[in-house]
Each structure stands twice: as structure tokens, then as C-alpha cells.
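Given as C-alpha cells, the chain that follows is alone and in the form predicted alone.
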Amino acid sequence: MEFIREYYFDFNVMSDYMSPILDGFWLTLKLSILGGIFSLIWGLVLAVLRQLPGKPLAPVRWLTIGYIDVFRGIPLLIVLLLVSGGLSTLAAPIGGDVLPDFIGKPTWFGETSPFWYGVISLTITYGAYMAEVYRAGIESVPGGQMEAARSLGMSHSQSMRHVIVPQAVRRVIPPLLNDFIALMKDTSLVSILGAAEVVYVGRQIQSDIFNGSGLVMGAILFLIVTIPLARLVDYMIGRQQARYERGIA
């Protein structure tokens, strides 16, 4: 009992590497809010493609799909590997110099490109899982709003951008905060590309004084955040069901 209360909950560890913690939390807070944000346009992007209608455009229905599809199916690792070598060797003379440094090894806003290539990636892939959560508020209004809004000389895109869409993204509302709960744990993966967030933090310290005491820290960090996120999910679920069940009264 005493191991695990010097190994993980050493106070004194966790006061003595409080800043660089903090510091790697505060990056991994950039990177959940920046991979957020992009997310949720991507998705929102590919969920409206996947609803244009029509046989002409049916081949952008099916590649927006089969991206769906595949992104949801491959784990973030994978992609923040393949993301992380394909962009750094492109722009490297061993692949031909494809890409300029600024893409390829993108240190924007003074990030590091391990940074860069952790938001892409949870764009990448969050996108795809919220596509699914738009496509469902989207498909759940009722369909006389597409009729109506039609009726009054709407163009498709427009009854999508002025009626359908502000419908679904206000249904979809806490389905949405729980996938940004999701991204923002996966933030950590970004620690093996030597971007250095709170886990990366953490396991240096692991490796230099064998403790644990400040991954447990970096834990408890998360759960400040993640918690009250996961009850206003709670809240905001209540309150559309009560608003339903008046409306059905």
C-alpha cells in the first residue's frame, strides 16, 4: 500500500513538476480545441455532401462514404503515423521534395510540426465520426421542413443552409460535446510523435525519477476538464427530452 501511495500519489512530485505538467496540459488544451474546432467543419463538410442529391452527383455521395467509412475504421495511431511520415518525407528530398518545408513541417503559429500533424490527424478522423452524428440530426428533421422550404423557391443548398442544417446541428448538440470528450483523451496518442502534452510530460518524469505521481497528475488534470463536459452533456440531453415530451403533451 505504500508503493502505490509513493509511486502515484507523491504529492511532493507533483508540486516540484507542476509547471512543465501544466505546461504540457495547456498544449494538450490547443490541441483539443484546435482539433476540435477543425473537426467539427470537416464533419459538418462531409455530411452535406454525402446528402446531395441526384444521380450526377452520386460519385461525391460514394467518396464521401467510403471516407466515412475507412477513417472510422483505422485507429488514430495509424493515421498520425501515416500522417506524420507521409507529410515530413514528402517534403524531404528522399520523396522528391513534393511539398514546401511550411506543409511538410509546418511550424505555424510557432507550433511544432509534431503539433501540426497531431490536429490534422484528429481532423482526419473526428471528422468522420461527426459526420455520422450530423448525418443523423440531419436526417432526423422532419422532411415536410425540405418541402417547405422548397415551396418558397429555395434552391436545395439553401433550404439545407438555412433550414435544415441550423435543426440538426441544435439536435446534435450533446451527441457532439461527447465526441469531443473522446478527441480530446486522444489527444495523448500525439505523445508519440514527440509533441510534448501532458502525457508526454508525464512519462518523462516516469523515466527520470521512476514515479508515476505525474502521469496520475496529468489524469487528474483530464478529469477537471472531462467531468463537468460529460454533465453539461447530461444537462443539455435533459433538457431536449423535457422540450420533447411538451411538445409531444
Contents of the next structure:
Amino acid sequence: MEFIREYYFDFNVMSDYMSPILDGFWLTLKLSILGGIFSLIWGLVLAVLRQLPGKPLAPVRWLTIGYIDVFRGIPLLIVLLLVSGGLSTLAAPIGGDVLPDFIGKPTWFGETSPFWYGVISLTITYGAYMAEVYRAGIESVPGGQMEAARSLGMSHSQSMRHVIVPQAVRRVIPPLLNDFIALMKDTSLVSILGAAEVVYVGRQIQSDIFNGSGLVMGAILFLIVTIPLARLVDYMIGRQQARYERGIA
Amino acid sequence: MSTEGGSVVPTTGELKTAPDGSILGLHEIRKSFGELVVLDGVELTIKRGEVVCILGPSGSGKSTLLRCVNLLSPPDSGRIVLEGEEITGKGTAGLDFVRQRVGMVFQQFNLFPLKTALENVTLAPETVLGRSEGECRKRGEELLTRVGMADKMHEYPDRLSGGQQQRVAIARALAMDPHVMLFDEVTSALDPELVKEVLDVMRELADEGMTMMVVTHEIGFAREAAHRVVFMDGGVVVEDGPPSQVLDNPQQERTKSFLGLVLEH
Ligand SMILES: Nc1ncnc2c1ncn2[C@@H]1O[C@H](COP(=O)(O)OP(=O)(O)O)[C@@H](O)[C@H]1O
Ligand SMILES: [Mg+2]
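Can you now output the form predicted together with its partner chain? The one shown was the form predicted alone.
Starting with the chain above, the whole complex follows.
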């Protein structure tokens, strides 16, 4: 019992290392928010591409479906390693210096390259997840909405923009938030590239002083964000359910 | 029903007719879904200002025919001539031409749920015709007043009864200044007590000279408001004539038995 308390819940360790842990969590938040925003946008782009009408655009649809299937089907860790390895190599002499350093080894806005590899990989992977969520949302909008819009002379893209997507987005906010929670937890994988987010900091502490309290502190910080988000999702789903039962929305 | 706001039927010179005086001609219209032949050579010509009611058993292709007319689901073959212009086989050009001249009202209303009644009416003129917000708003208020929805302009569809929603849907279609209006069983989803308020709006529109194709099971409406009644079955026009003839003195067996079934109830 004593071991458990000391190894996992040593409040002295937590307070001694509070500052680096919080710095780490701040990086976690930045990764989550940037990755989240870019995934939201990229996912919507993918969903719309996948939904383009007409025969000539079939190749675009197939490519989009292929992309989504691939990146939903492989581990984020592999994407991280391939993105970081690929970009940095292409910017190095061994890769032929194909990419300029500011793309291959980005340090935009004072953040490190691993940070940006992380944001890019999260976007690639979670964009695919979110595209599927948007698609379900778009498909859940009754077909009569598109017909009504088209019968009024609106083009496919005008109908999507003004009629379909706004309805779809409302329906998909809860599942998108769920994906965001998953994305946030997956930012911990970026530690493998050396981005000093909260798990990276916790592991340093663990290996320096053989104590897991820093990691537990990190876990607690995650929960402070994820539990309220999960409750919010439940609340929104409950409210939508009530609306469906009243026969609207 | 208010009569403020002037006529909704365009009186400008842009409304053209074919040399034979028809505004809409459907010739040899065919449409199948897979193996199922739904329209099997429909012939129908409609004159400017004419109100044509289309009757027929469920599944006889009435909705499909209306959806062919505005190319929501284009026919497999056949010609559609609107105001003297052939619109079939013209790609997007035909689409734009027909959608801006032909309005459609659906059985399920299909109002945009995140927009108020007024926003429903102004959306298409603003985005498609590029008219100013103020102009669209003024016209939208006028049209909603005409369909008796002046006091509900800023309500969302979920706060409106079916009859009210359908009247907004009619105003929404009228906002594009259509020359022809298509109605697909627009009262079928309504509670019986709400049917009249919608039919009244349609009657008024007919009186003003709007060209209308009305798929309906309301025999009473067809009798009073229609200039012509068309009976469809098996993907073709079986009988076509004035209401007094088709409804009271049908020539074809299929029409007789259908009317027998409908009028029993
Ligand atoms: N998009 C579609 N795909 C397949 N079958 C369809 C489609 N639309 C209509 N149908 C079929 O075509 C037939 C005629 O339908 P419809 O035009 O809706 O008839 P009505 O309006 O006269 O009841 C029906 O058997 C229907 O199931
Ligand atoms: Mg029908």
C-alpha cells in the first residue's frame, strides 16, 4: 500500500515538478487544439469531396474513399513516424534536399519540428475519422432537403453550403467532440518524436527519480479536460434525442 | 387570405410560349429505375395559365413525372419543351433554365429547419438570383402575407403546423418568380382540418393565372380548380380532358375503376 501511495501519488514530486508538468500540458493543449481545428476542416473537405455528384467526379470520390480507408485503418504512431521521417529526410542531403527546411523541418511560430509533425499527423489521421462523422451527418439530412434546394435553382454546392452542411454539422457536434477527446489522448503519442508534451515530461520524471507521480499528475490534467467534455457530449446527445422524440430536427 | 402585394404571376414579356400556344410540352417521356418502367411514353401539353390536375393510383409515376419536368430526375428519353425551348439533353444550361422557371412544392414540405419562414423564402433569390437582401426580404414578406403567414414570418418551421409549413413552402417556390408551379400531393401529409387552408392558396394562385401541374387525390379540388384532369396509370396518360368529362363521364375502364375506389371513401 505504501508503495502505491509513494510511487503514484507522491504529492511532493507533483509539486516539485508542477512547473514542467504544466508546461508539458500546455503543449498537449496546443497540439490538441491545432490538431483538432485542422482535422475539423480537413475532415469536412474530405466529406464534401466524397459527396461530389456526377460521373466525371467519380475518381475524386474514389481517391477520397481510399484515403479515408487507409488512414482510419493504420495506427497514428506509424503515421507519426512516417511523416517525421519522411519530411525531415526530404529536407536533408540524404533525401536530396527536395524540401526546403522550413517545410521539412518546420519551426513555425517558435514550436519545434516534432510539434508540427504531430499536428500534421493528427490532422491526416483524425481528418479521416471526422470525414466519416461528417458523412454520416450529411447522409442523415433527409433527401428532400437537397431536392427542395435544387428545385429552387440552387446549385449542388450552394445547396450543400446553405442547406445541408449547416444541418449536418449540428447533428455531428457530439460525435466530433468524441473524436476530439480521442485525438487529445492520442497527442501523447507525439512524445515518441520528442515533443515535450505532458507524457514526455512525465516519463522524464519517471526515469530520473523512479516515480510515476508525474505521469499520474498528467493523467489528472487530461481528466480535468476530458470528463467535462464527455459530460457535455452526453448532455448534447440527450437534448438531440429529446428533439427527435418531439419529431423535429 | 390576404390579397395584398399584387399578383404573383409574372406578367413581364419574358414569359414565352411555343408556337402552338403551349408553355410546357412533354413528349414521349420515358423513365425506368432498373428493370421497372415507370414512365412509358408520356404525352402532355400544357397551355399558359392552365391548371392540370393529375390523378392516378399510387406508383403510377405521377411524382416521377413531376420530377422529370424540373429535371430533378431527368427522363431517360423524350423531349421536354418549356416556353418553346427544349430543356432535355442540354446539361446544366437546361437545368438552370428550368429551375428558374418552374417551382415545386412537395408532399413533405421540405422547409429548411434552421431557417425562419422568411429566411426559407429569401434564401434562393439571394443566392441564385443575387438579389439584394432588402429586395428579397420585401418580396418575401409580401409573399408570406399573401399566403396568410404575415404573423409567423420569423418562426422556425418546427413551430408551424403542417398547413402553415406548406403555405411557406408555396411562398418559397413563388419567390423565384416561376412561370409554372408543380404540386406533388401537397395536402397528403396534412391533418384533414389543415387541407383547406393550403388548397385555398392554390385556388387563389390558379385564379391569378398561374400555370399549374397538380398531382392530387383531392377530387373536389380537381373538379373546381382544374381546367383539365389527367388520369395516369402504368406510366402513360390514360385519359385527359376537362374535369366534367374525366371525373363524371370517364371513357376508360381504368379511370372508372380508380374513381370508383377514390370516391367510395
Ligand atoms: N428513385 C427511385 N428509385 C427506384 N424506384 C423508384 C424511384 N422513384 C420512384 N420509384 C418507383 O417508381 C414507381 C413510381 O413512383 P412514383 O412516381 O413516386 O409514383 P406515384 O407518385 O404515382 O405514387 C414506384 O414503383 C416507385 O417505387
Ligand atoms: Mg407520388
